[in-house]
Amino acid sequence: MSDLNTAMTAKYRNNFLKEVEANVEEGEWVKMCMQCGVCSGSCPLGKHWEHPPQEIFMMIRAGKRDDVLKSDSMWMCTSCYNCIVRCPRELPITHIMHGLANYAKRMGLAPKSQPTNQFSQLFWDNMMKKGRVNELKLGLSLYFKDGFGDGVKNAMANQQLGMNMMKAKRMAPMEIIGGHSLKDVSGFQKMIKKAHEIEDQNIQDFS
């Protein structure tokens, strides 16, 4: 019998599921749910998601590779953690989700139109610049992400958000120019290049 269920742990932890366990923030924890959807039903966008938080942990012990890494339901996250609140077996899910997210576009596998993606990718490249974001020019960003003429219906739909943050001083003209900036923006430049360095060495290969 022992030989038995070693056979079928072996089938059970796929490589799939391995490579997670190596690669993503908290993965050794997907093979602990028990599929009783809680944390779908906790999520307050849980009938948005193409595949809900369950789904995704059963789909990798299936060893689903790209049908996990291509979905976008892990960048439906907001990081609510009512997920984790009610798991009755204190799963760390919303780590999990992030996590997945992550190695997804370090993979090159994660869904380039998805909301979330397009703007976390705007956010890092704007605060790669100087170390700090400029609000100004990453809100312009945003607007104008879909084209000139998209960009100016959207800006002049938010106009007044737009005046009330200057006049809250968390979007001042003068950001345009430049906008605060990092003492040391080329260390800190080397240090996220050496730290991403770092993540590639470790990666741990399961093809």
Contents of the next structure:
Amino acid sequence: MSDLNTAMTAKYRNNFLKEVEANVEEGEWVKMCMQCGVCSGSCPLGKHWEHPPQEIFMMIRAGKRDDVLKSDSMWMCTSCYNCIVRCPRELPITHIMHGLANYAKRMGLAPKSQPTNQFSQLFWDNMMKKGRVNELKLGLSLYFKDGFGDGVKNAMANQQLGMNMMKAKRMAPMEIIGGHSLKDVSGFQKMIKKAHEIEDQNIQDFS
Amino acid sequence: MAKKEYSFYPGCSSQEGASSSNYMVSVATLCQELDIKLNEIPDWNCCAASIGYGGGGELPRLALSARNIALSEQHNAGQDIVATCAACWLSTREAAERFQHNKTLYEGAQTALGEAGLKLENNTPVRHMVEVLIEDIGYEEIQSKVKKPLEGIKIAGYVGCQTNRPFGIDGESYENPLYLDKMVEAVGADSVPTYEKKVQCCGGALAFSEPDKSQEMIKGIIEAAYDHGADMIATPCPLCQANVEIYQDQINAKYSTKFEMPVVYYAQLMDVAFGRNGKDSALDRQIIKAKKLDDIAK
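Moving on from the form predicted alone, kindly provide the form predicted together with the partner chain as a structure.
Whole complex next, starting from this chain.
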């Protein structure tokens, strides 16, 4: 190839597609999308997506980096796997949406007040403390995510629910102190730290 | 010695004082009746379900499951891993398959596991409890254990998402699985094979973060059960059970409905049909009482 051709190829290369292929979970599948729209029509929360999956795939190919990564669309995924089993080309769509959501966060572009973005992080942080999820603390952290005032309001609104769960022995107030835990919390946390380090090293720079 | 033994991954929500402790109690009873021994994976950890992806990227999430599989292989060698929770099953099996197809991830997970002094062989089948019941026990044997058939009770089998997709159960269709209906029939109750919401999503973890959007879907799931004249809904998934049961009064307040539809596990149906009492069948842990089961279990 001539130098000019190389320069032109570089100029017209779709960097965002390359970036997604390199850095997003299962991103190498994006270009396989044939735009049939079955995923969008199959999504239980389809009507709430600003850009349904089919559109997200085309936007990636069109290089619309900010529009994709700043969108709250991927955060609408309920992980029902309808799209995966129906996709004629068997794209792992659920995983790509999770991957895009995670990557948007990594890039600092995910909408910060998006509730599922917040809940997802609360869940992860909760689990990292003891290696198992503490449902009581997770619920309270969700209620109080926007401050004390809203927290009290949320807790009051869900008071009956909490009482019902306690009565049915499916929520334990004692979980607030201590709670279920791994024995090897330290090994567990070291393992996850290492996994994060490896993942960080593998991220390619497209800036 | 028990007839069958498995390496058991119970999952966070099944622990005492957690939202699906009713699942755990009813499965423990079921296993007594069917002579199944569940050997808990020592020091198992959370799988991050399908909501941890915001905080954990691909490798950290897969490492969680790698640790559970490695612990199982070390302590319960040669035994299939069995999970009762849909998300636990899905995450673990998904991780095992991802490692088989992606050497970089597999090696990354091994390096991370090294920090906890563990090593992954990754040759252990990962199965759901309903697979054990269908494939290893069988409908006929379940039927043969029935002492008190659940006669005259109409039960809508709500399979949900993750016990169905993407892996499927017993080679059944993703769109119209029938295994839960067959279980319902095996214990002498009436099934509703045309329950159109059987694989409708309940919102999953988004029931917490997007309650309005999720409750709109849950409303449809309950409404359809009423339309078919069902007395109760049965499910194999802990989040389906909780989401469809516990928000009914909030849905009633919002939509002026009068829902009071019991939602139980397949295990509870079997426990009662096998002659066990309400406590062993975890009927005392219902928020909406399953009166027709209570009457038989008395």
